[in-house]
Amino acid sequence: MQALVLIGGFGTRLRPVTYELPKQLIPIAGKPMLYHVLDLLPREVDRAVFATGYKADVIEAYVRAHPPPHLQVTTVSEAEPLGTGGGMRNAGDGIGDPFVLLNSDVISDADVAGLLAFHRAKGAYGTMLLHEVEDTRPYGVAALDPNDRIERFVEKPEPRDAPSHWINAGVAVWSETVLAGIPKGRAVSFEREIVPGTLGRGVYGFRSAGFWEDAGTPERLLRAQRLLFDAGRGGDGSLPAASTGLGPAAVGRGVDARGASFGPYVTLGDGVVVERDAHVENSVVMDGAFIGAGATVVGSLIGPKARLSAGGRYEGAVIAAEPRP
């Protein structure tokens, strides 16, 4: 069985880090958010097609160097942004029936095996994982009948127009025939242009009661990291050698943090240096970054090879090695 993974967007709200690194490769709780998404797939899904756009070459190189376990991956890039539907159509040739559709920047504990079983039991054309939220404005919203069949689907409605508080949670199962209905070679919003026309064929909602976070902003990304750590999905949680403070932390290879202290919920990439008397909490510090002595880093995203000055205070910061305008 196959999964089709949508890896799009420019990560504008995570700049300047995403000028060089696609947001899906930002590590949280010890590994790229993309790989936390792949962890949700049951073992019967053994192949995945990555529909890539921005920084497609970086993603392809990373996957070659760090292949996901138990998963054969093919990447298909787009020459220009095609939207969710256009990306699906561009990358979906030859995909199996049915297939799992995943958004690559949504962190959750979704029961994808349960979603597949529900889809099969209903004899559904499509089944969307749904999550209940208070503010529905950024999302697609579903109205369901008593049997959880979706009667109406509205993309990003104003609150007064939202048919419920159950949103598209970025995980779904679809018949491969849905791809034939997507125009080829142009940008298409799957949610706006395609989904409403499929409802008559039997599209259902599978309600999720677990955690869920759209990791598209620094604040949400760090919240997603906390959720993963709290769920035990961040390694053993141990602090770096000869440091003090609180875990959990995910620590890469060759980290030097002797004499530093930590609060909870920290990812440290390979080769990170945190000098004596510096303090880091609720943050992501990526490969090769340097934090000077006595610095304080709280609620921040520190990009690869970035250098933070001794004694500085960095709170709610997003810092890259060479910020670009």
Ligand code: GDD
Second form
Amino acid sequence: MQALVLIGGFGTRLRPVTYELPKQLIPIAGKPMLYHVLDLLPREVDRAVFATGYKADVIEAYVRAHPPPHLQVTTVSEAEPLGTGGGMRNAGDGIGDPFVLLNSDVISDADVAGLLAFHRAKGAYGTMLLHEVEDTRPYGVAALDPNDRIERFVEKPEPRDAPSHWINAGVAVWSETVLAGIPKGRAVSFEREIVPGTLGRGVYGFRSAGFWEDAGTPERLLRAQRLLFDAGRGGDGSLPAASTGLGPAAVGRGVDARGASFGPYVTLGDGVVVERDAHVENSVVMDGAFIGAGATVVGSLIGPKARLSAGGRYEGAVIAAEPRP
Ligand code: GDD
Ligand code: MG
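Next up, the form predicted together with this ligand, please; the one we just looked at was the form predicted alone.
Now the complete complex, all chains and molecules, led by this one.
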């Protein structure tokens, strides 16, 4: 079986880091968020098609250098952003029936094997994983009948128009035939333009009880990182050699943090240097970044090769080596 993974969007809310690095490659709890998404796939899914656009070349090079285990990946990129539906149409030729559809920016412990079993038991045309949230405004919202069939689906409704608190969690199973109904060659929102018209064919909601976060903003990305560490998905969690403080931390190769201190929930990429008496907590520090002596970094995203000066205080900051493209 194949998965179709949507990897577009400019990551505007994670700038300036995303001028260089597509958001899907930002590491959280030790590896790019995209790879945490791929980890959810059961062994039955052995191939994936990446529908890429923004920084497709960066994604392709990374995937070639770090092939995801148990998965044969092909990438199909768009010259212009085609939206979620347009991206599916552009990349989905020969995907097979059914296929798994994944957004690439949601961190969860979704039970995809359970989702597939449910989809088959219902004889469904499509099945969406649903997660319950208080504020549904940024999401697609589903109303279910007593048999878990989706009766209504509204993308990003005003609160008064939201039919429930169950949102599209960005993990689904669809019949291949859904692709033929997507117009070719223009931008299409799958959720707005296509999903409502499929409901008559039997689309179901599979309610998830576990954790879930859309990692599209710095605050949410760091929350997703905490969830992953707490779920034991951040490696062994130990601190760099000759540093002090509290883990968990995910530490890359060649990190030098002698004499530095840490608070919980930190990712340090390859070759990161944290000088003596600096303190880092609840943050992501990407490959090759440098944190000067005595600096404090809390709740921040530090991009590849960024340099933070000695004694600086960074709280809730997003810093890149090149602050502009
Ligand atoms: N190939 C391609 N081309 N992919 C795209 C494009 C595009 O033009 N635009 C967005 N994507 C990818 C994103 O990378 C992401 O993985 C996925 O499609 C969803 O796009 P977002 O831009 O992140 O949408 P959203 O977060 O506002 O809403 C979506 O996700 C919610 C859950 O987080 C919808 O699917 C909602 O229904 C859902 O609730
Ligand atoms: Mg999103």
